[in-house]
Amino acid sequence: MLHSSRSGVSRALVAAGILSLGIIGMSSGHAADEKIKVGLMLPATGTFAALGSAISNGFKQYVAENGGKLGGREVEYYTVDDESDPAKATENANKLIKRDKVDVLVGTVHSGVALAMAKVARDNKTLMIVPNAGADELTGPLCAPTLFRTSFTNWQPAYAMGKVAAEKGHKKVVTLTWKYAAGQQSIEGFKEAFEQAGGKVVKDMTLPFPNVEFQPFLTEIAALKPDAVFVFFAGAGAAKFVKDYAAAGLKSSIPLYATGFLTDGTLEAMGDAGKGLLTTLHYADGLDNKKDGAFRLNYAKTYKLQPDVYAVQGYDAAQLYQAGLAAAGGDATKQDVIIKAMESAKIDSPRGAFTLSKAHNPVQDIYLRQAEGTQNKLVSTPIKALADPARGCKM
């Protein structure tokens, strides 16, 4: 009887030892049943609400196509409405990183918000994927090993349009945008290519974001009589500008050019005023690749909507993170392994395959599109595999 008791004690001690080893083992990485925590910090209200929704839909679609998992683990979402308000960005990012302890921070649309998010993510060594905001600084002077982007820099599509405008023989151009980072950097990108090719921007005009009182500017454009006008607007403001431009009688006399944000998701609201507009972007309707066909079909089935560039960028954010997690065996704590795999990934995107530059920004084709109905139809590819110059990145 005594022997039996000792044996029971021994078995209990061994079991306790195994259990403690298990606990220690689990604490050093993700437990087998632990979920990947994804923090989605995107606009759910205001001017950019529809863009935030499309990004979120795209991200979740890829996860659903992957069996509801990333890196072989189930995914748990934590969401914050960033309201496109830079003043609230630090607090909102801290909620996801410090309170919810997310493994990856995904956001956002507004460049000013993204810049503040990036600082919080860097300070906390949290992996961050930008699925839209094009602020050149993110993969320029503020670049970091933990910061990736699956969209564009403001410079990329605008530079391509500068090349297109020059090739069309325009010599004098007027520009107009909201006075904020995305708009002003787009103007600089356009100007760089246009003036390199011998063109001249005769006047840069700006108005405060999100002001939509365009009439004084349209009057001035009519008086200046440039060969063409280049603008940067997005969302509801873009639709109003195009309608006002046509109503002022300018559409028929002075060609209007823009990056694709002018017409993506806004053509229905523009009506006839948007017909025939030429824009440049890293996505277009009518791309001839299998990935895009499957993506569009699944998106339409799931959300009863046609996808746009924002949905593609969200989808690719999930694809990029999957590439990193797969290399790390699903262990989100193996950040060095994840980063290395993401840096070398080739993403099979609906936009066409792309790789990442040393600054972690897509090296991608830029398309010329023409508005037709509610679609931005592919016309040509003015620049293939365009890499942002990443000025100021020291990584």
The other form holds:
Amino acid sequence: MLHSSRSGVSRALVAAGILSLGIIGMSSGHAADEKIKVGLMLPATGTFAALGSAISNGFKQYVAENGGKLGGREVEYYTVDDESDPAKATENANKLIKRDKVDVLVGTVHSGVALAMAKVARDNKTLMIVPNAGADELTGPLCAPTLFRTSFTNWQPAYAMGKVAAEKGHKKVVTLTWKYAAGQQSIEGFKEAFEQAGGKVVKDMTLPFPNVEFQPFLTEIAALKPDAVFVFFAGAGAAKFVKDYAAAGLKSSIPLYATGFLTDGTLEAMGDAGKGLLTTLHYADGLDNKKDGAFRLNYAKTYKLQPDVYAVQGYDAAQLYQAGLAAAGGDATKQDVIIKAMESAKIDSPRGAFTLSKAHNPVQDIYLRQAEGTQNKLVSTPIKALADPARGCKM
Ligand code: PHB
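Right, the form predicted alone is done; let's see the coordinates for the form predicted in complex with P-hydroxybenzoic acid.
In what comes next, the whole complex appears, and the chain from above leads the way.
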């Protein structure tokens, strides 16, 4: 009798305990068994489709390596194909933020799409991590406590190539790119370093994104006879450009330089036309670091593909969020704690370890690479620990 009444009391105490744990769990914003909602807004179609897929692969690889969890919680993915179309960006971002109520928005590849996404994310106080788009504004005039980037600014790798081209003794350069933020800001970055070092950009040419009718521009380049050409192209359009450049007979007479987006993930499609191309980027094949070795092995095993810079940036987006969420004990609503931990994180990236600038952009080494077979082989490191100037960021 006595015994059973004591056990009745202890049952009541246990029940009260469970209840109060439940209340604590709720007040901290999540139940431990609730999944973290990750919104992946990336291109699955169009000229950047392969880039979106590599980012998603990289992100999921890190999560898998981390036991299928972020901040100790299982992960649920919500995805949207943004088609690299800025006109659909606001609606697409709203689907993930308002309809799906994601805890973090990860995206995207295209600078114009990312600029629109960032506005929606900021208005809704949603944490956003950019795993590619280089739009300088994101960590410049539009910088925000809730906005982070694990990739680059358009300025960063292009600035390094301006330095390299000048050091090679070129004086007169013609540029060509798609007419949108990434192309135009890459040209500006290149020009800044190239002209500081005494070179001159004699002509800037553009075509609308994602057009690939390059012939009239190749004819003009042949007539202008510059010392070298600098371009920004990426994805399927990049492969087409390099093949057209070679077919026009320009490859043997006028050196072609670019940021590494031209040749990352595209060398197989270029075939011989890509051979020997020199590019600058924050990743390369043949880096001598342990993290990269393990990352590449697991990527190849999981996806039966070789990773590229996009896969690395996706992987690091997951690492960065893990750093924040772990500090908050898995509670995605503790945004101040998450942000603080992300700001001070040192990311052990396959590209080499990096930290973030005050504007939330990687401070990173920029490598010079040369295309050999399907690899962008490390040649040298023209600029170490390059920080974007973050012009206009007040944070
Ligand atoms: C961009 O739009 O910012 C962009 C797109 C593709 C790249 C790099 C940058 O490979």
